[in-house]
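Just one chain is shown here, as structure tokens, and it is the form predicted on its own.
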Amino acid sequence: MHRIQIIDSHTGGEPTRVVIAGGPDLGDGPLSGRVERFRTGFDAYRSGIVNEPRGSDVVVGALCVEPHEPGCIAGVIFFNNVGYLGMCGHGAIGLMVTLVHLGRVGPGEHRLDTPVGVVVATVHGDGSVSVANVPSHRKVKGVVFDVPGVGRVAGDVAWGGNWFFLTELPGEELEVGNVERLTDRSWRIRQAVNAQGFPEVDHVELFGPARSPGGHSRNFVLCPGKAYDRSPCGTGTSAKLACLAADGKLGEDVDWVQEGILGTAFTGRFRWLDRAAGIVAPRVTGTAHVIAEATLLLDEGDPFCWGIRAVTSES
């Protein structure tokens, strides 16, 4: 029997699993490579943590491990119900405020090491959080596809941490009510981006106009594991602030109001690294709430120990 503690919390809607126990053991070193042998030696755990019938496809889980960079509190590594992440910038304030819940934590700067890089999250004195997220940029800019079921799609290749195609499609409402044709539609999408150059491209971010005052967008944006995420995606709105800075249509150290297709908010701002190559540092700012404690029990007699794997393409 295998006994995992964990805390759930969601971040404007979308779920944070984060395990405190009994995860698997990844030695030491760059998180690079821990999360190498996490999908090498031990992705059955990912799989029995967030998969049915503990968790469900839009669970996103974030294991707790030593830091191997100094000054970070801790070293963290994303996962989902078909791999893993390189950042989540949802799940880094689902992660902050478990953090503060345990009392781990207070109010101010924290570095936490992840897989591609350091991200500095604050946590602010009215329970929100702040990620600096890692540099960000995109790589190109006005790619056309001829997508079938869809028609001619124009978007963008960007990385916010992830990689993201962004594009609009005219007509189409960004609402929850209309999420399964969205999906539909966005898989369609992701599927033409890897077939015709760009296989690293694993989230799909729909954009259209804001509903609420004082937003300025709103998007719906498809996870690899083909779960759409509730949250406005701090990760693709990193990716998003950098094809604005781009296209010169946002000032550094201006707040971006991001919605999601819940109607929930994040807010962005971005300050140049380097403006010439068109990057950006990315600060993306949000509320999550814990959930639930709990600590999930693995009994390799129970057929679905491991879980009930997502069956996608990237199965």
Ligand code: PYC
Second form
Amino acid sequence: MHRIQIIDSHTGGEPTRVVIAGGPDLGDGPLSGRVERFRTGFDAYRSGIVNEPRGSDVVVGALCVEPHEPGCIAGVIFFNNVGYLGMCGHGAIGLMVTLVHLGRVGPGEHRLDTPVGVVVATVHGDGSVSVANVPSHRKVKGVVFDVPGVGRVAGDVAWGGNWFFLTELPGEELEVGNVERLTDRSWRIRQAVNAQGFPEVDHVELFGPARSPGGHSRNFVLCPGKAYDRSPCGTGTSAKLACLAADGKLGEDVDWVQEGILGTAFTGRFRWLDRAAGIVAPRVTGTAHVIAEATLLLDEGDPFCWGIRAVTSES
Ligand code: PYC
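The form predicted together with this ligand is what I need now, so please give it after the form predicted on its own.
Then the entire complex follows, led off by the chain already shown.
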């Protein structure tokens, strides 16, 4: 019987399952190498931890490991129903709130080692958390293509710790009652943009007008395993900030309030790292709540010990 100790939280509605003990031993070295060891040698753990019957398509796992980079309080590898994430903004906020809950950290700045670089999380006195994310940039502006069942789509490809295609679909209501339609449209867009020569894009982000008085924009984000992000997506907000910066639509250190599909919000802002190259340092602030402490039991005699593998049309 394997026992895996977890703490669950949600950040703006999007769950994070932090693995505190009992996860796979990935050895040491850079996190980019350890995520590959996770993928090739221990992928059953990923599925067992986040997939049904213990989890669901929407759960994002966060395996806490010893950091490699100096000065980091922890290393973290984020994973979901179908694979691994470079970074995860809502997950980093959830991890910090979990570490506060455990009494391991208090208010102040804390460095986290991830497979795509070091991020700096600041725990504020009011419990909110800011994440200074990895350098982000827009790769291509204004990619235009036809999407079967959707029509002509134009948008940007950008990196915010994961790869995104960002677009607006005029007339599309970004509300939770429409998630089936939004999921279908976003999935078609993802397949089409991948076929356009951007196979790296695994998240699709649709934008529309904000609904709240202080908001600047609302989004719907489709994740790689076809689950939609219940939060405004931290890495997606970082990619958005890179696009806004490149277009001169947002100034340095100016707040951008990004609503997600449930109406919860992250506040983003950026600093230029290299203006000529379009590279920004994004910072995303949000709140999370711890909702469960548990021990997962993995019994090899159980036919679904290692989870029910998520099936998408690509897997
Ligand atoms: O907040 O960066 C994020 C994220 C990525 C996938 C789900 N949430």
